[in-house]
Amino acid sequence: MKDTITLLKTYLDEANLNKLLELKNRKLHNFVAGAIELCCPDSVFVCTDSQADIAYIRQLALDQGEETALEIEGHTIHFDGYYDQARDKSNTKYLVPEGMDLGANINAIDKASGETEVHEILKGSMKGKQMLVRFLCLGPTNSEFCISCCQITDSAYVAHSESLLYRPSYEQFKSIGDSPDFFSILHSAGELENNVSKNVDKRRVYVDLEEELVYSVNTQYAGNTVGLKKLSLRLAIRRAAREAWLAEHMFILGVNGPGGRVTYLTGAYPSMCGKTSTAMLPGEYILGDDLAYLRERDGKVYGANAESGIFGIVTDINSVDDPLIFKALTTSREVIFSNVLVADGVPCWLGDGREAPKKGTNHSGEWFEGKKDAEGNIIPLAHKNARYTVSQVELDNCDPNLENPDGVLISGVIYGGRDSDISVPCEQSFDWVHGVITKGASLESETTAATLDREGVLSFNPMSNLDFLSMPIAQYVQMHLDFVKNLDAVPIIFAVNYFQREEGNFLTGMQDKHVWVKWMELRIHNEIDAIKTPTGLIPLFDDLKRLFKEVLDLEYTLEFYIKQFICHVPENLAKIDRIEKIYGEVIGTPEIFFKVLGAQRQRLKEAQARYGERISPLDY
């Protein structure tokens, strides 16, 4: 590579280069330096914190067509290509050296040939087009939960989706001087063929483990390319593994309790689980949607919002069941929407509650009703996996703790995920190790009709995590079984079940998420007892009873309370059975893992030589 200095001043104008320059970090310059040699933009724009280079970026996106104002002031909408509508699992890669194993279930490549694969595809990537250095942080500013990051990319809608959903940190980037301690994420759309990446085929996201540095190109789709999002998540569990604090995929809920306290609550779900309505719900605050960080701090866990803002999945948002956000995205703010329907200036999209449209505009091009692409498939007016991104601030129940630097105390966990007979709705683990194991490395879902053309097809997920895991599973197992040794406040783990059917119909309600809630919020607080069961404790009927009365004005009766509170004996044993043949051939295992599992083995059939294979809650 030429000079740094000097080839930044041929491509840097006076103003862009001093204000890279202010910044005396030479791994900085040395990535911008190189980015540029790599990709060939015809300039580089370097974004600080100022309003007018924000702004800069924001009309950029509108002048290069890569967003379109909507009818309602401050909204826009951006398109990807028909077939870079998700995030890229199959290309998304680990560069991993030699001597290096992350298990068998981590997508990797060799190191030096992946590298070379994705600078051969990145060279010459941004001819014609100008280079956007951005600089963000995760983590509220100024706080041990801060890590500073350097995203380069040539799209002005991926700077644009950042102003949204992380701090800017051009100031705060200042503070770690010379440290090569930070996250550097090199994007390029590629090629563009109206407005959208044209080369699909070579979509390439690779993540260096050792530079802490992630590659992408040849997509536009935020999960693709803004690095501070997922990507950075892998590179964050690593960096949590050695300095002993944990990144999950987890919201961040406070529930209000009895007295006016706040009652902070962690949850990680699956996709189609109920993640985010939970984190939203009505009366509550969220503090975060998608990720977090937690660190022990005066034998406590404190946890802080990896992002400040929402790039969420806007599918089946109405204004009954989900007032705030259905708020937000139809009332005058900043909001990108990205792969909904347009019509008339008017974003649509499945499930708003709302006329369809015949007609509009969408991912696909100019879209009415029955409209099938080159495969033969009905073309919905929306994609299922259609985003809006918004700020944070701008929802009415955002906590006011989101940029707190000390973070919040976390009472409890929360694990989430879908089944049909296994699981009862909500139940709290015997202690954190019992949790972690029962709860959390084994949690399972069942896929939906949507992904795999059938449901009930059982999917393991520890954690909620295993699609961003940058280290073996055993570790991973260990480092949550380790965390909180040093505590002298350990938070409750929960697990909860809002899927639940019999024949065919769901046991519970869309909104009785909220009671499972205020239940946990009361059970951390030991203001309410429970029943013990061989899987965990479950909540007494009166409690329930008093809750749906308090929390939705609703009538519940004992018969739905048995029904939902059942523990099904053979499907719970099966389950059992299942994560240990997982683990079983899982290098590295905690022993414990296996006795915690043939403990709750023991109890169940104990429980069903006494009470039989269904059993009440009233049985115990």
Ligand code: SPV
Contents of the next structure:
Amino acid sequence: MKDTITLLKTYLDEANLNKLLELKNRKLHNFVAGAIELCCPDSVFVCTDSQADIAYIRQLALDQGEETALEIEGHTIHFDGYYDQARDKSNTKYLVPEGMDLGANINAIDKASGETEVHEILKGSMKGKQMLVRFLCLGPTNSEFCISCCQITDSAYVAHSESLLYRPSYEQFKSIGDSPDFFSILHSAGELENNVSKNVDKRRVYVDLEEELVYSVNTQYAGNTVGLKKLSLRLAIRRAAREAWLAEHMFILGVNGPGGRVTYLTGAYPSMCGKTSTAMLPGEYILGDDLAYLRERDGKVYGANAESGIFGIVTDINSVDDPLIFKALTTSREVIFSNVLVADGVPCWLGDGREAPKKGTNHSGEWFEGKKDAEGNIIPLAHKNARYTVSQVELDNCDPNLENPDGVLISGVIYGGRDSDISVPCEQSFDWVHGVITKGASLESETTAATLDREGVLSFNPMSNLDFLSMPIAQYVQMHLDFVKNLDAVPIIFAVNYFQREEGNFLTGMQDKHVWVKWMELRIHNEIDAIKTPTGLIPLFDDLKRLFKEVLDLEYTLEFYIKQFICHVPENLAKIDRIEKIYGEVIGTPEIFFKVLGAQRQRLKEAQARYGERISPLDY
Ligand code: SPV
Ligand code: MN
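Switching conditions: you have the form predicted on its own, so give me the form predicted together with the ligand.
After this comes the whole thing, all chains and molecules, with the earlier chain placed first.
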């Protein structure tokens, strides 16, 4: 490679060179120079935190046709390619050096060959394009949570999305000086056809854990490209392990309790399991919807949102079920829609509660009702995983602590999954260890459209973080067990399941989650009792009856309570068998894991002998 500064001087005009060299960081200069040499852009734009630079990126996305303006001021639409609509799990891999073993459940490739492969694919990928260099950070700026990041991309849509999703950090980069302590992400959408990545067969997301560097190529979908989202989560999990904190796939919700108190809970649910709508419950506070950093301080757990915006699923958002976000998405502000249908400048999506147009433009191009794709499948009006991108401050109930460098005190953790007949709608674990093992680490959920897998298959997803785990599972579980060792105030672990079904019909209403979190809030403060079952502590009917009335103005019946909170013993036993088998094959699973699962099996069997296979909550 040419001398770094000489190379930068050749490719950058004076203004951009000055912006880059003002950051006196050799690793950064090398990263940019290396990316230029590899990707061969026509020009380079260095984006500072200035309004003018940020506006340049926003306009570029329109000028390049990656986004198109919609009727409402500030709204734009971006389309990803028809086959580039979700995270690509199979082509996302860790580059592992010799001697590193991440275990069987984690997708990895030998570092030397993976690096060669991805470099080959990236070679010349920015010819004819402008390279954009962005500085952003994870966690509130200048806080102990904060991680600086540099993203290079040739997609103005990716760079624009980051303006809405993260805090700018060019100024902060000045303060890190020559420190190598930042994440680097290099993305190219690759060759484009009709403005979408053409060579999706060569789509790759490769993560270099040693260099804290991610490569992403031949894709535009934000889950594969926006470096500070899932790409950095993979890096952050590893860094958290080194520094004894937790980087989690969690929302942070502030729940209003009696007497004006606000109690914060985090929640980890796989995609499309009600995570965002729980984080956004009307009347409560949203601190974050997807990525939480948790740290121990003074014997307590404090949490902060790694992000400051939302890349949320738009499917099923309507004025009745999600009034806050629906309002934000239908009034003037900066919003990027992706993969919805546009008809006469108006975005429409599945389940939006409005009359569906018969034609328009969507991720398949010009669309009409009944249109089929190359495989003969009917193309719905919009993709199920269609999304919106918006800054969190645009929500009426954004938590005022979003930028608080201290974070917020976390009193509860919720693990959510999707199953029809195993888990009750809401349950408290007996203690941290029981919760980590039987709720978090044992989480199973039916697959959804958020990844390119087949939908509806029950799959194992510990802490709903499996897709992003960058260390052996056993070590990750151990990290959770250890996290509370020095704590005086240990958060309570809960589990929820919004997807119980009886003869195909859902047993819980869309709004019921609001009652469950209010119940948790009262449990955290020890203000109501609970019933001990073999799998955890469940609500008393009278408490739920009162809460349904207070929170939702609904009459909750005993009949419904029994249906929802029946313990399905055989299904729970089968789940324990499955989980034991999985962890039996995981190298290094802590002994305590099998002990806690074994004790749960024992409790279930004893209860079964006494009350039968289906235990009503009134039986205990
Ligand atoms: C998820 O799928 O969990 C998301 C969206 O939050 S993505 O950015 O694709 O990860
Ligand atoms: Mn997510």
